[in-house]
Amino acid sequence: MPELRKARIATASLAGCFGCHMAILDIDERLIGLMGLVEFDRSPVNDIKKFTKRCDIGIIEGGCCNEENVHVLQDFRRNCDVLIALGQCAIMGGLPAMRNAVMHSENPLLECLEEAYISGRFIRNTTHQIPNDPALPLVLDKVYPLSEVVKIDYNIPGCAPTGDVIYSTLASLLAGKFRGFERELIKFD
């Protein structure tokens, strides 16, 4: 009897803690029967870079703060089948996106990283230089959920999402039978 091919799954986290990542530890011993079901490529979970085949579900956590997290997302809208935005700062742009609101001036970016650099209250920086390495990332104007950069095919809620939910949408994507989350699942004490 021929083996059933395992499904590929990517997961990347872009501006965000990795709780999200963390999350899916919280699937505990259900993790080991999803092992036999699907095979991780392109992720933090084996260490792997770069996509090394076509991938069937991508999971990212996280929102888009600058051009590498773009490039990334980008990546692996190309590379996957269904993309899947995990937690607050890849729906909304979570607490990272919480410099779009505090900004005023002609120049929000600059007064964000004048406060991040120079002027912030805690802030021991000898040079009163902005970090400006080619090595750095551009960043953006603003940070962007996810929805707003590539199309996204599911959205799992929360900060972190519980390794319920992320479980039993995984289990429903891969049985073919997902219809959205059940009421218990999705509550936040």
Contents of the next structure:
Amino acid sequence: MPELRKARIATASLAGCFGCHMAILDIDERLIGLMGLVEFDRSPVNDIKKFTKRCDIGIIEGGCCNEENVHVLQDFRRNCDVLIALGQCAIMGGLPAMRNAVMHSENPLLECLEEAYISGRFIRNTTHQIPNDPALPLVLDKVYPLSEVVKIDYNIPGCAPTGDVIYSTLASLLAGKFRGFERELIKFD
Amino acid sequence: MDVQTSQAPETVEAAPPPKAEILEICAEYGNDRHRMMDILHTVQNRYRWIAPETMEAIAEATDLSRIQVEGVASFYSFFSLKPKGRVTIRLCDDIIDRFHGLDAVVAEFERALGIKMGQTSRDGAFSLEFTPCIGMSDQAPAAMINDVVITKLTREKARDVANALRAGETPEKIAVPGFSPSSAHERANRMVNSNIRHAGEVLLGPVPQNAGLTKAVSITPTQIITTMEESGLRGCGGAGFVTGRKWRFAAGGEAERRFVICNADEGEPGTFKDRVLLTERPHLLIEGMTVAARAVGAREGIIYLRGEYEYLRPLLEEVLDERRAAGLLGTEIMGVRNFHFDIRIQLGAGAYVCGEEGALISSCEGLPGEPKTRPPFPVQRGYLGYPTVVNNVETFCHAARILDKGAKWFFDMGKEGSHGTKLFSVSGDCLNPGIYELPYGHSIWELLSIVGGEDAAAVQVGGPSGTMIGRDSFSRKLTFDDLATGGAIIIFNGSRNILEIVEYYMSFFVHESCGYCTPCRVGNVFLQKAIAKFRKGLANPEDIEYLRDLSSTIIETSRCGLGITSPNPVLTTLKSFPLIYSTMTKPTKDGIRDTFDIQAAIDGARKIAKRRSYIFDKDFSQ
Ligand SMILES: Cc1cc2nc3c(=O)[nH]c(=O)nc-3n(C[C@H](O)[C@H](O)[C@H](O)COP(=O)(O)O)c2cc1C
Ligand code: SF4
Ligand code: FES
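Given the form predicted on its own, state the structure of the form predicted in complex with its partner chain.
Once more the chain from above appears, this time first in line as the rest of the complex follows.
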């Protein structure tokens, strides 16, 4: 029997705090066994910025707050068989989505940017401008959860998810045995 | 003269009413915080709004905090925290009205009054609003003008009404034109048609006066309850709880006070049978409440009348006065020592959830209309914490008749488990919409042939919280065990868009959720959005499963019947018309969602940044 090839994994952090990526490290020593089964393609952990091959699993942290997030996410969807939303920001928008609550305004986006860069009480912004470098991606009208932009196969809940739930989900997916989460792993109260 | 519409502001400047007058109103109600609904109604009617200063004055008088008063004032849609017009026109925007020419009526009112829906005219004369079903579905489109009702609106009628109002005519004169009516009953009848199409043996046929009450005073309270149990009578408000058992629970145990409350909130869209009983059989209703009072030992009663039926209040007050004068209410009723009972009317203020008995009790107590956690049930701890019987209008009417004619007479009508007759409020696409009193057990086919609706494509049984069925299920029967209903039968012919109906019903639940449970408050918004997606043809096949999943979460985790039944429009149409949903789906291309519109999402930023997108603007060249 030919040896099975290693599963290819890609990851990205969109509108998140990188905490969910750090949470992957909470897998601790089990990481060593896991690394025997997988190799990383596009990911911030190895700084590969473009897909080199089609991947088996894509893992995304954070929701979509700007056009670049959308672009990356669509790229992941096209290049990964299974796409996983990791953590609350990816699943629901999370903390960044607080700006979605500004809605009773003529121009909610402008109001947010002005408060963040100009009028906020604790702002020290010597330029008194909203940053507008051409290299900056355009901001979306609101923060979108991943599943509103592309089809997501699995959501791993938590803020951040525990090492245990990340490990058990990946291990069972790789073994082709994922049957949903154990209640104990996603019970938060 | 045509009025300029674009200048109408949304709100009108107004000074808050003088504090002394507000304190006077509070004093009229004994500064009693439990009478908050009455205080707010009086203020709203007199000054057309509840100003911040007014809420402070009320709080002071009733020894509450301002925020508690605001909690009540902001909960009910008939109370307004901004100045409303001296005449407020509320158009029923139910799906039936939409299917019967609402658009033209709206356009005409907007044109003639120079304001848009949701606005108040600058001179403070008029406000225009939408409101859910006001209980006139058999004569749609209908509207309230302040506290009176007009029905069967057309473009022409809307124009005449608007012109008359602008010429200074009173709403009363418009709703009841011509010579002034000789009685409150005639006034109600000239305003709204009772449309009794079929009178049955129990309620709408000839009814002798007070025969049931006479019987009730001749037997013991326990015997009254036993008679109720033997009759097989079940509640007519929707849930179908056995009435005799409810009364037995309420009569048991020690209690200083007990209450009998009549649920005349009738908020389920498409239901209007209680309105007809209140108009045509008010004595029978109060007789039934008096019988219940004797059975459980209550001395105080309340009729919770929905705000939309305020026009019936004078009629009911008149009947209450007549009965007091005749010794049928008050102390020593019918000369029986220790049999004292009197009734007050509590007016609601436009909240469907107040039909739920816990919310109804909250509202009577002067609180926001939020359901209570059960247990304890109202029969244990109800109004002000005392044992309380809450029954529907029709249930009380049946009870009075059962005492007169005997349990067996009633039990022998209808079917096993569903005894007696039931009032059906029939509306929608049929020849003869109106009220039908029929024994339980008819099939939908039979009912359709009686009302002239044989070409129906779908029938909504029990209103939005009930069941929608298609032609293949019309042999199902109207009983508690098969198709249970509080009375609404809404008929749709083959030209109606089922998904449009479902989307409207979901918007109704979104509007009426009290907001206490997140799954009901938020989940119904998601359901409504999902249906909108289906209607646009943007749904994926997986979305059908999503509808089911989300529905079951809402059902499992909601506190009251509103949340528990709110996914029914979706679930029952998925079951009865699965193809309507599946034809509207298509799989995603590469898993990219068609519903996400990147151009719309970046448009705002493009304008703020004054540049185009490097990624998504294809013709970008630099
Ligand atoms: C959201 C909601 C609305 C309701 N609306 C009404 C109503 O308008 N009239 C009514 O009699 N019962 C209504 N009910 C049912 C009442 O809670 C209660 O069961 C009924 O008044 C009991 O009277 P019955 O046993 O005579 O039917 C409603 C229930 C829910 C959950
Ligand atoms: S289910 Fe809905 S209406 Fe009922 S208590 Fe909860 S939020 Fe309020
Ligand atoms: S009054 Fe319009 S549908 Fe009920």
